[in-house]
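Okay, so here's just one chain, in structure tokens, the form predicted alone.
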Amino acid sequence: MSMANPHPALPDPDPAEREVSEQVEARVREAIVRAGGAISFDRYMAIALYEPGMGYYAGGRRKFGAAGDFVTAPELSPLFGACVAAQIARWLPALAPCIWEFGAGSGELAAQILSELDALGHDTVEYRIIELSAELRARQQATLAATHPHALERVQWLAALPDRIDGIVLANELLDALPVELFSMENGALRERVVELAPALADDVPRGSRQHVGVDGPPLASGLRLGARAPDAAFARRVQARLARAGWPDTPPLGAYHSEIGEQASAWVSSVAERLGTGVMLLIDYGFPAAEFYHPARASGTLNCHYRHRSHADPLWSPGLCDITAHVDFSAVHDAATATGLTCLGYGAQSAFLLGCGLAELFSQRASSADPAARIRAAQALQLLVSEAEMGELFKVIAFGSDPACEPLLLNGRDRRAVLIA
């Protein structure tokens, strides 16, 4: 159904986008009806992001870069990939010469890493990209063909998780896009937040302009809303385990508290870790250790959405058109990986990682010959990557190895892994 945009700060979707969103919403509605009136938020998020042919990551809309909805670190500067390659180069002598990238996005990071490794003398490294989206796979192929064509013969695309992985697993901004469950607590009472159909404001409002009200605030552009239900025993145990891990007080804080549990992110880490033979897992994403993630003062949670380079907090607006993300609980990631026998090789801020991998030196070497305007643009991009007010502190880097003797993560003397086991 066609509806007015209740969020004037967001651009209006074009007719083709509206049609896609209506198809996604119809699929959500079908799921809600089959479930008897409500679905868990992770089920909704899975449909909105990954429904074949129409979900945000499964459809044909451009997502990355200036023409998309957000920019990732590789799109900001090729030195990001150069730094990742510098870390990988330290691991390669002891491992199978193969990189396995999950969630390769536009393919920029793969191109940067392969180019840098070639320059470092590792020009026989194989590259595997695990990608379910045909649209993203085509874009990755086009990126590599345009920027590093002679490496294409060493790149393969896989549509399923292999039974065994030897080498280096890489995932940049993957875990934040895996579906999460939502919960709320008010004066100690736990509720699961779910997606349900929303009643019309009034029956006499014309169907084409009807808006609906969500329990958490402004009218929504769909016929959906966030509701709440009593949790079942399994859901309650999952929440209680996360809060206990975070050291929550025995007396819960007063007032409303909302947050997320990323069970699918932990399950992904466990599944890949179990398949890792001789190798290393390198994960880069935004998030916190459990004590920060579930701090009582973070009462609004971390869920966020992106549409055409605008951030908003309404995950039900135009389903299928927006990226929906939640920050990563790195304590849970650590627990999932180490439970399979892997050893944590380091954890720290992205700024510490990039500087530890030689970012300053790389910039000095490669920007010295650029014209002043280009040098300024390059410096501004790097400032976004390392500034504590931007990506430098919010984004974290963590690595795990099958062998405790693996080279540690380069963190410029600022390893924080102790906070993950506190």
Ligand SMILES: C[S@@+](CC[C@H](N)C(=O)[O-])C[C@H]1O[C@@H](n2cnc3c(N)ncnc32)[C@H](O)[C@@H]1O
Contents of the next structure:
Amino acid sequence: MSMANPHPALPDPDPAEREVSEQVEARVREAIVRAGGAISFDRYMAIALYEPGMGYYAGGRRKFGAAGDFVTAPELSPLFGACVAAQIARWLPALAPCIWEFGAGSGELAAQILSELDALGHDTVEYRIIELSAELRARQQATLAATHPHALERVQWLAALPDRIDGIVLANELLDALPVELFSMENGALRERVVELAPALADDVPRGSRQHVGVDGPPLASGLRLGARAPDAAFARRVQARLARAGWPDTPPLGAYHSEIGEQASAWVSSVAERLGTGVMLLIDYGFPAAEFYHPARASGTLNCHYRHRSHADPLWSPGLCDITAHVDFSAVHDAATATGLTCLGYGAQSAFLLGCGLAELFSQRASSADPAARIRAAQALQLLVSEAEMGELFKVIAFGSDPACEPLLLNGRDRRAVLIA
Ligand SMILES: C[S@@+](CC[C@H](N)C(=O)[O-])C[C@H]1O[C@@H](n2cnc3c(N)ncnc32)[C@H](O)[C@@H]1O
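Give me the form predicted together with the named molecule now, not the form predicted alone.
The next block holds the full complex; its first chain is the one shown before.
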């Protein structure tokens, strides 16, 4: 059902990609029809990203790196993994020697950490990867076999959360990939933004089961569109809780305001935190505290999509071919983890974390042996990781420990956890 590309700035998907996207879209349409005319946005995002065998993360498409759709920090520079390993090495003496990485992508970060820890003398550390996607599991295995084969016997893949976790939990750019719900507020009136069929297809929905769904956007060529419906009581409570946490004024801002709630990210943090026996949790992602996330001036929210290194704002375009993400509300992450009894060990910008872990020293030690062109490329990658205009400030690092006496997060004297407690 995918028709002409309505976004000429985006490259045209090739015929094989179109076929995959059509299958994903058919799955979305079935779900809409079954639901009586509309599905919540998090349901749509779950299908588009994770539908077995065809969703963006579950299909065979190459996602990470130059040949994919976006680049993550471990793909940019091995020094990212070296810094994470330096932090982990500070925690290891007091903990079970096991790292639990969730959503390990291409496996680069696992390979970097294992190799760095070996060099630091931690060569018996076990590594567990919890990965939903069979395709990514295979890719992670291939990366480790190619880069650090003798560590493979210490790596295990799990398809589900274990009952108890001891050691170090790690997730880089996982929370931003979890489905979000969307809301809009127009002059104080709250609506839930949903995915529904564009008019030409709406006759698929059995008449008796149609719900009233208002429209807040033009129909898209894909056959799906974003609509809006009156929120049910639970949805309204979830939105009100986020806005209250953000310190929204009693009189809501005038005009249209769109944003997201990352309930699944909070649920993920709670369920992992509840299983953490003796250990720490280290999370890295882009986002802000609630007051910044829901700032009245951020009226378009943070939802964003990636396709072949272009970012775009149409989550309904070519489902299954694009990454769909939202920024992380770190106040919600903090509240979910501390509610289970964990202590926050620090929160700060990625630049502060990497510099605190010795990035500058690692660069001068390792780059001196590289040829000039490689040195320039390595320096450019680090610039992306630490520059305030790139990933250095938007990306944040947060850690929690089961024991308040755990070593604090290395943040180069720039710990900002106070903003999450306010
Ligand atoms: C944006 S990618 C990040 C990849 C990688 N961490 C990196 O830095 O390159 C998100 C990853 O999270 C995985 N994922 C999503 N939900 C998950 C869950 N509940 N448990 C484990 N992995 C999950 C996806 O399959 C994907 O590998």
